[in-house]
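Only one chain is included here, represented as structure tokens and corresponding to the form predicted alone.
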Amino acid sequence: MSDSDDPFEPRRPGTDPERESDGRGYLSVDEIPETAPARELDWATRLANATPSLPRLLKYAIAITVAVLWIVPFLGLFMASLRPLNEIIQGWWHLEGMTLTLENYQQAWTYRTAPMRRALINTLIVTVPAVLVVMLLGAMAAYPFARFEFPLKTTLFFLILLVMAAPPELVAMGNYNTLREVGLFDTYMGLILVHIGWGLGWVVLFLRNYLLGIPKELEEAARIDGASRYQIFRTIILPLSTPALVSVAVIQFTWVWNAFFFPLVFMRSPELYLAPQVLPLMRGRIQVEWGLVAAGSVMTMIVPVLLFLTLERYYKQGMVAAVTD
């Protein structure tokens, strides 16, 4: 038996043992078919294999009925604020004759006490500086637990764990006298400081978590190269922890612009009313102005979502590293 009739030879693809048209084992330009090779399942197999199982039939059929059930309230509340009163009265949902308009969207901007313009605004300057200060303080303080061993360390941790379940009326009352004698109610200072101290506990705790899941290799070889603390924290753990860092700002500050009970308690001036504030008083005293407070929701929950919106991909990483680590 010659080398090339040894079976346990490995062929080239497409070699024929019977047929070797060009004496290499390949076909030749005439044998090659114009057409491609028909699939080996048809479209009634492929569809076939492709239709879900029962288990999983019924998970799309109730994450599907959870989302409709989601969307139907805001979607009531959009289509009120887009109709005038005497149309949405017997319910939104009828929809012979339906107006479209934007006066209550306009009504709400300048509302004659207390217009959602400046609520906004108000909302805007409260939400922005307690996001990034919970961000710098939580990463700073998180860093520390999940790195170094140090006396307390635990005790410490849990006390910090412990103002995660402390209910907001235990906070407001600590806090209320204390705003009052260092002139700091009703200002915005004050409110910042209060959600700064609400929201660094879970903040701390979410970003050891993931910092927990970044290779220590990174820091040993950036001080073999002379690189300080400082340095390694600044140039490594903070643009890898990117992904979670844009994960607690987009929870702290939806948790911050949807706030009610604390700018209730800590805000008295009608000028530094905060956009859940607001809401309340388009009730009307008659009679309730449904659309104008449909049109105030709208315009108060639309930031928040589209901050989600615009940073889902980071969000959904940051969220999945942090739970997974």
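If you're wondering where the values come from, they're calculated on a predicted model, not measured in any experiment. Residue numbers count along the first chain shown, from 1. Between two forms, the rigid core is defined as the largest C-alpha subset superposing within 1.5 Å. Compared with the form predicted in complex with its partner chain:
- Superposition of the core reveals a Cα shift of less than 2 Å for S269 between these two forms.
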Second form
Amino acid sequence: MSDSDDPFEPRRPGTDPERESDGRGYLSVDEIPETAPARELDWATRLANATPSLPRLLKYAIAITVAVLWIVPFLGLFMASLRPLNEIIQGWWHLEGMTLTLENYQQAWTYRTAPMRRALINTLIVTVPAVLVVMLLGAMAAYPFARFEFPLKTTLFFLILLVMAAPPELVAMGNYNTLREVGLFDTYMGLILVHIGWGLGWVVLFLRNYLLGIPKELEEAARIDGASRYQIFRTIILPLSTPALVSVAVIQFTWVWNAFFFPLVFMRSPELYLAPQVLPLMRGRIQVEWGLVAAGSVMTMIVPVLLFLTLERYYKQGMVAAVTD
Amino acid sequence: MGESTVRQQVMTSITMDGVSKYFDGGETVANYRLNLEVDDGEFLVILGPSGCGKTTALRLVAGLEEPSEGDIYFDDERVNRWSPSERNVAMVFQNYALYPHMSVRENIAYPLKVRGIPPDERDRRIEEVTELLHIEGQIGKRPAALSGGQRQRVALARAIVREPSVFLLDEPLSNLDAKLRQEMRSELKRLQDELGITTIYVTHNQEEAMSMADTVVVMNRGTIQQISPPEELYSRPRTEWVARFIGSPPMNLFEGERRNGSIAIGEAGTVDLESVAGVRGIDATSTSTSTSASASASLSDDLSLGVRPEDLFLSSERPTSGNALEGTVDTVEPLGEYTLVNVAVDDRLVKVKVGDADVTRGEEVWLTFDDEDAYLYDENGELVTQAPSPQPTEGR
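What about the form predicted in complex with its partner chain, after the form predicted alone?
Next comes the full complex, this chain leading.
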């Protein structure tokens, strides 16, 4: 900035005398800074800018309260899992004389009737195939609903929605009988099939919405390039659906992993029990072993949470795209 | 596959024979009875306003749509039900349709890959085509990291790399800025000249059409208005509609009424019909009041007189001879290269292109033009050409 550029000297607009003849009033391209020039402010102004207004303050207060209400039970569970039983019984929020120990975790891990170690592996055995198959089948079913014209398309789609609305408790009896008849009762295969069946409905709906947002031209370009329908699905549609598929994976994983009702109905042998089934067993006989239950819960919970955290970025993309279209 | 490699070597001519396309179970008529021939190695441009069915026509040739009626031939083979890959067409889409999850290299390699061309051959061709289009440096990038012009080149590269027999372009330049558009225009033209591939190019931009085409097809409302080389399109617009569509600004049309040997343009004056028509070899001597058989098929009473803005001259005094129409200057638009003067003639604005204007708003002026620059359109909006009466009519 030149010295003559005095802001207190009024200047009529459009009458820059220099600019008119020799162009000295114009800026050269080199003078444009890379980034916006930093404004120098004194601390009082900065403080004033940073202080929220009263309505804003109220909003913050409400938000913080809600957040605390949400987090307190988890905090309690976590604390309980780390402290001996006599301390928990007085209330986990008493902090004086606190002993932190991993004993609850050790006990739960090797619990005599149903060790958490085995239960977690069992749960994984059921969850992984139930998720992967639903992703693949769901995408294959959603693609025609999003792109092709075929007879009864709307009716079939409506049927899928209808099935989603049915309560699992109602259908469970039928599933139970079927599984008994085909000899899949009390097997992981049976439980996996039931999970796949229940998952497909929402997955098809979710992925169809997402696929509708993929530009048709991409497929037309691929057709012109000489790709077959199957090649288009495999090389264009599936890779482009990654965010949606990740969302499906995370949600379905959480759902299958935490499922209590289906394992309860369809799994009978204790050595095949899944983690959510094992938790109630840990209550103990005479006295409720709160610490043990808490440790088991944390161990069960941690797996979907970790999965969510690692895939969060894709998960958000997929959710946004599938819901907005 | 073996068959298509043979076909690659040979260029292809395309014929559309009475092709119509209806959508929504007949509710929408996208194309109606298109008859079109594209020669081997020809650069054909389909020009028309948006929604005129030009893109549908292109998609019909591509094989993305099947005609509802009529036939499409590639050389002598009927290809109505052939898939795009069987037709061996390549297409560039308006928004390029690059695969966003693949690198530039993978994008260009895709058509070769799905056709099972071995990797060595693929590499060789990719190298060749990226060199041709000057995108060697971009090969590892994703489409999202490229500028509009670069994306355009990648889309072209993907289309050219498999050596198609027909090259289809759907408004390929419309997403580029003006400067880049001009650059790509000449580059496309050069490319087509070098490769000699039969090309159909769809655009709504008449400048693109005129500058690139061997033949221009003007379409309106799903049907073809005129097929001709660019120069002829300008010098002999077949209908009033084409006349209004081509040229910037488009042709002025004066609605007139035929009175004896002249055309009266409202209050603005009259034009001598005989001299205007005579230049084009039209027999204007027979009048419609005559009862002879030949006269009934002759010129109608309602005629339009068309003159292009660049063929009109302004004069502040009434000329002693020649064609002259009276008007009032409405607005003057200086555009640098020329000045556009809007003149109100008989309640209508007429555009006149002049070098520099020394007229002001409200001034009385006379518009003059030469006989050979005037076009006559009959009441159906068709150009009046040779003497119409003696010809055996087709029952129009």
